[in-house]
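Have a look below at one chain only, the form predicted alone, in structure tokens format.
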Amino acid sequence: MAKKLWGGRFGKKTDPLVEEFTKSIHYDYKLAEYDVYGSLMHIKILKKADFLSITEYNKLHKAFSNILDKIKSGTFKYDNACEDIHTNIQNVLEKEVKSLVLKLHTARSRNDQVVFDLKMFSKDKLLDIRELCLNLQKTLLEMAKENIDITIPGYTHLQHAQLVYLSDYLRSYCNMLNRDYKRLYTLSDNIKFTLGAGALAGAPISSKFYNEAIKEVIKELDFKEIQFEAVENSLDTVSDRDFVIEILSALSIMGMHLSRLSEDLIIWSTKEFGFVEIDDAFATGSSLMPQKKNPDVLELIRGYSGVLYGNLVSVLTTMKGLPLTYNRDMQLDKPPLFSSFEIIEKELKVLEKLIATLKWNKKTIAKAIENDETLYATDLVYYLIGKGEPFKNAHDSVGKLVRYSLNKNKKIKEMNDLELKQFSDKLKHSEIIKLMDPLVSVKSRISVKRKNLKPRT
């Protein structure tokens, strides 16, 4: 294995099995860019505290800037033999600054370092997810506007309930995404960056130097959303993973929303429903049955919700019994976090395009409405209430009318006044036929104050 950041106390070489088992470079390489940002802050702190001379600082700053350029350009060579990304970067740095690298870890611990890296990584990813969330909302709203007058059956218990606007259905998912966006924004806003906790007990450097140095680097790098605060309790700082758990929770909720949307589209695209058609570019076929057009993208979104939940439970379970402060178990918070970010990012990207290409089958939807007069049952109840009937009586009368219609296989619209009077003498064919119109039905629910819903910005 490559050179380690520790080892003086040990009289034996680490067993190769232990080296392989404990290393994290194969996934924490994702933190490389953020690790360098933290190092640029750290060397400025060391300079202010007189642990580094101006010449030493400038040499380290130049070397770190070179490494950062390589990471951003994709030319940095990751060494899988290293224990972690911190070691990898320090080993590369040593080739440039030689023995000066030995001063770098003054007043520094990977316990403190990794929390900083993970917070900065998370802040970046939360911003990316928020932007993708807005894009999906805009796509849903655009589709809602294009189909503003289409009415569809609304469901409870997967049974026809009442008529609703298709646009309201689509906007309902915008509401969910708005809540997701707000959660992600709040989480990002709550992430406060700290340095100076050391391994667990702090460092022999004034917090004033940390404050000054970090603010200067934030300004130099033009980081607008970085909020730094002094370490108030170093034990909590190095052992806190609440922010990881909160992010995983928020991503799980978003994944649940995307899964529900996917499930609706899966059902509605079946032959039995036929309400919507998924574009060929976002469906797959069968290796045996040539006629098949499968909604695999939507099914995978639905399936990945289980992975998102598992990632959350994984970190909760890891953290639940850990004594203060840092424990190596906490190394395992990264794969679930990285996984959840990647899953949600891919889902939002593919759903945006899939939804933009959906084709709504207006004729099939209209036929489904026409063939089911029970969708107007509640409207008929309110009609009778308007004629002076108590709700319970109206409810019973319409219930009996629906049962009669189904048993006789006769539409309510086709019943004359005499037939209707079996259920209520207030039912008049000429009046109820006007009520049993999709647009009249949905427009009658005036308690819903529809507004031009816009994505959060």
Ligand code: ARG
Second form
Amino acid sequence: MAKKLWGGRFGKKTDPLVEEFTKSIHYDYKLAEYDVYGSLMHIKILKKADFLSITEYNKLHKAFSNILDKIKSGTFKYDNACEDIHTNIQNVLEKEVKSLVLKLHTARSRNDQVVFDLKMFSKDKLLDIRELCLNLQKTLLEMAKENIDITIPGYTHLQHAQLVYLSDYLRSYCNMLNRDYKRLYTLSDNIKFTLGAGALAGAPISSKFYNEAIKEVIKELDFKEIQFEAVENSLDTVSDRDFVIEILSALSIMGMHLSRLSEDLIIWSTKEFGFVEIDDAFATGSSLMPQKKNPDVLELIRGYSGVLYGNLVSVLTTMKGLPLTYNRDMQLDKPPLFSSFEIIEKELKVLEKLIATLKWNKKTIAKAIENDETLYATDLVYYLIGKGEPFKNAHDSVGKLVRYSLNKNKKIKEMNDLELKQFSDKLKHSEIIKLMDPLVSVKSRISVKRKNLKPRT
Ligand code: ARG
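I've shown you the form predicted alone. Could you give me the structure of the form predicted together with this ligand?
Time for the whole complex; same chain goes first.
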């Protein structure tokens, strides 16, 4: 078993089952890079507080820089025998700086370290997700532009309602993603970094040294987005996981949006609808039925919402009964967070390509509209209102007209003035056939002020 960061107090070796059960190296290795950034700050703080001489500082700085290079180039050797990534890095460091390593943990606790690492990791991931979100928005907008005048049946209760623009439909998902983007941006902005909380009670080093050292390292490493705050309450600092819960919540909402978009596309790509065709490269087949072309990607996006919500509920539940301050339960915040980041990242990437390669079956869409005059029923109501009919009367008249048309299997467009008169003497064949046109219908909804929707940058 690898060296531990603790041990003096114990009269026996740790049981191997305990070591296996308590370790987190198999997932927190992802924090390696950020752990080193925190260590670079920590050694500078120790130097300022005279816990390290300049020579010692330089030696440690060099060793940490080597480790960072290895992590970044993928040559760092993760050691699964270690309890966690903090231990792993410290053990590697020891090989280079020998006994000097014994000074490293002065005034430092993993409780403080792990919050710092996780915040930094999250901030980076949030940036990646925001970029992918923008890409998907751009693709949706591009598709909206290409299909600016295409109308489709709009649905409520999954029943034909009124005609809408396909471009509006696509832009509605863009709107959702705009809100997601904003949420992630605000979340990231709210993440404030601290060091110096110790295990829970702070450290015997002036906050002035923390501030100076951290600022200097931020400058050296050229980190732009990092905002540091002095530890204002060390108990809260080591036991706060609100940022994890907030991220999981924002990712769950985003996953829900992607799931709804997927569900629409699944329905629209069925034989019954046939509005859209998924490119062969983004569909899957059946092991038995040779003709099948299945939307598994979209189904999995829908399915993964369950995992995203589960991850959120998992951390909420882990946190709800914890006494202050740090408890080992909190180690379990990482797998759900990593999982949700990974799911959303993959979903945004694959969905962007799937959408860019969609083929809209304009003829099938036009046919669906042509086959259902009820899509104009509300337009006919407005037409009668325009002729002085009170809304309720107009609603009743058109309702009866629709029922008559369906029962008789006769198109409203084919009814003459005499036939129309049974429902309202204000209905004129020559006028309503002009009205029952897809573009006339959608253009009449002038309450909608379309924005030139641009993805956020
Ligand atoms: N692996 C731990 C975690 O993720 C690090 C902190 C351990 N602290 C402790 N007091 N055992 O939370």
